[in-house]
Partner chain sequence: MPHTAEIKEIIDESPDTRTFRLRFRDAETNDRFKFKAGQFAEYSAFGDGESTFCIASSPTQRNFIECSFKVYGKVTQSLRRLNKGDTIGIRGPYGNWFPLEDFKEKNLLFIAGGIGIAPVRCVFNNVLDLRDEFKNITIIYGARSVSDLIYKQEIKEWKVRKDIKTVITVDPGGETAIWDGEVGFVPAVLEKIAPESENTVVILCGPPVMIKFTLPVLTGLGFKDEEIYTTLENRMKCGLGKCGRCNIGNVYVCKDGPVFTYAEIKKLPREF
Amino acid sequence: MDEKIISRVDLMKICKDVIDKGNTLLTPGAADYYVVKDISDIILDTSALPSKISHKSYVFPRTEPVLYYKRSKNDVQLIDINIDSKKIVILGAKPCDANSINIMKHLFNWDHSDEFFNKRANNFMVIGLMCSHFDEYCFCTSVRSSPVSEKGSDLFLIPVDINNYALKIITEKGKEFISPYSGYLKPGDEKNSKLITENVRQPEAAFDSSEVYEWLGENFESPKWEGVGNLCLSCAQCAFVCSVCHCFDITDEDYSYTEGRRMKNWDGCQFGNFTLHASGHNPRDIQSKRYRQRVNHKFRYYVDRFGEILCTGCGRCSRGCPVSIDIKEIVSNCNDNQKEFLK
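Could you put down the structure of only this chain, in the form predicted together with its partner chain?
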């Protein structure tokens, strides 16, 4: 792996160039990842917590048309969508977030490839930033990641002093992106950046994901689900802010008497009508079954299907949950014999 040094000033010049070329530059804010209009808005703070909402809407928009239709007397004309495929550079992605597109890629490419997702994902350029602060909800280290993980980043930044970053070139894509700017790069010292990353405080591993996997396999009917099911309010805050939840709904929307479009919209397994049949039968009729689906999907089913945990450990679902249901607490306590997932 190649490592360089770049000054903050020069990094900003690159950012400005990205914007000037008409590409989208994204960076995390407090509520959401936002599109940078002016480089003076860029914060690049290693001690910021993950934003309330993840960047996933830029690869998997919360709503998007998948086809247009035009009805005439007997016939219907279908019009393909031109997928808007602007280059997106995401600057300062948290290490947990950086890996999310990689995790979702499995789902969107097994059997059938989803061109909407792929086109956007291929146009993503991820510049990760080391993370130096965690709170009670972070648990990246329990899901095969860490505050210094380069997984999913094309380029990775480590602050070496106030004015300079170590820039690691992780992928071919990253190399290609940075090559026009090689004038800004100075040779780096891997030993130095290693010393920094080794000294980053990391959240203590809260659980062993393979134990959780086992437990879930044996405890589909555990009374613990009832306890958390009673508290959960069945919104979709947790699924919608999550950087790897990927469920969607398909619905038609007319915008005139003869024309309309078919939309693909975010959906979440915590909603009561997510699995409701037309006949009134509902396989997941109560909240405890829905919450069980959430945890099982993340820590068991996805592992079965694709070998990855469907969770990056960012903790935003727990931080934002209206009733503070903490997914980390729940999976960490699965093995103790408390009736509910109480501490």
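Would you generate the structure of this protein in the form predicted on its own, following the form predicted together with its partner chain above?
We keep it simple here and write out only the one chain, dropping partners and molecules.
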């Protein structure tokens, strides 16, 4: 790993060049990641809350056409989609967001290689930023991450003073991106940046993910699920703001008798119809079963399949829950049979 020093002024010059070349530059705001039009709008604040919504929709859109079709008397013509190949640079992604694309890649390349996801993911360049914020909802340290984790970043920024950043070059993609701007870079001081990251306040680990994994495997029928199931509204805001939830549905939409399109749309396992069979049977017919599925998928099933926890500890789902369901509290209590889910 190579490390350099770059001034904020020179970093903004790089950002301007990204925009001038017609590429998309994203940075997190209070509500969402937004497309930067003017570099004066960029705020790199390590102490900011995570945006209410992640950048997931830029690599996995909320809704997108998979193909168009035209019917004639004797056949059906299928029309392929031209996937946007524009490069996207994410500036200032917190570690809990930076690694989300890598986590989702497992699913989108499991039994089928999803061309739509992969083409966008390959065009992403992630410039991560050290995080100095945490509140009662953050738990990155419980899911194999930290406020200074470089996982998922191609380049990683550590503020060394008000005007300069340590720039860590993590991947070959990051090295290739920064190479044309080598004139802006100065030799780095790894001892100094290490001292900074070692002194960053971090959330205390709320649970041991391996113990949670074991508890879930042994307590599928636990009555604990009833408490949270009775509160959950099935609104699925937790899935939609999550940086790694990836459930989707495929629907054919007819424009007319002869033309239409096949759409991929976000879905969520908390919806009552998510597992409804054509026969009318629903294996997850009550909310306690659906929330049990959500927790098991994140902390056991995905681990079994891909060796990754399907959660980054960002806390978005809990901050936005209209009935104050806190997944950190629920999972923290999964390995303690004397506690109730909700106090």
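Positions refer to the first chain, counted from 1. Keep in mind that this is a model prediction, so the values were computed, not measured. In this text, the rigid core denotes the largest set of C-alpha atoms whose superposition between the two forms falls within 1.5 Å.
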Quiz item: If you line up the core, does Glu172 shift 2 angstroms or more at its C-alpha between these two forms?
Solution: no
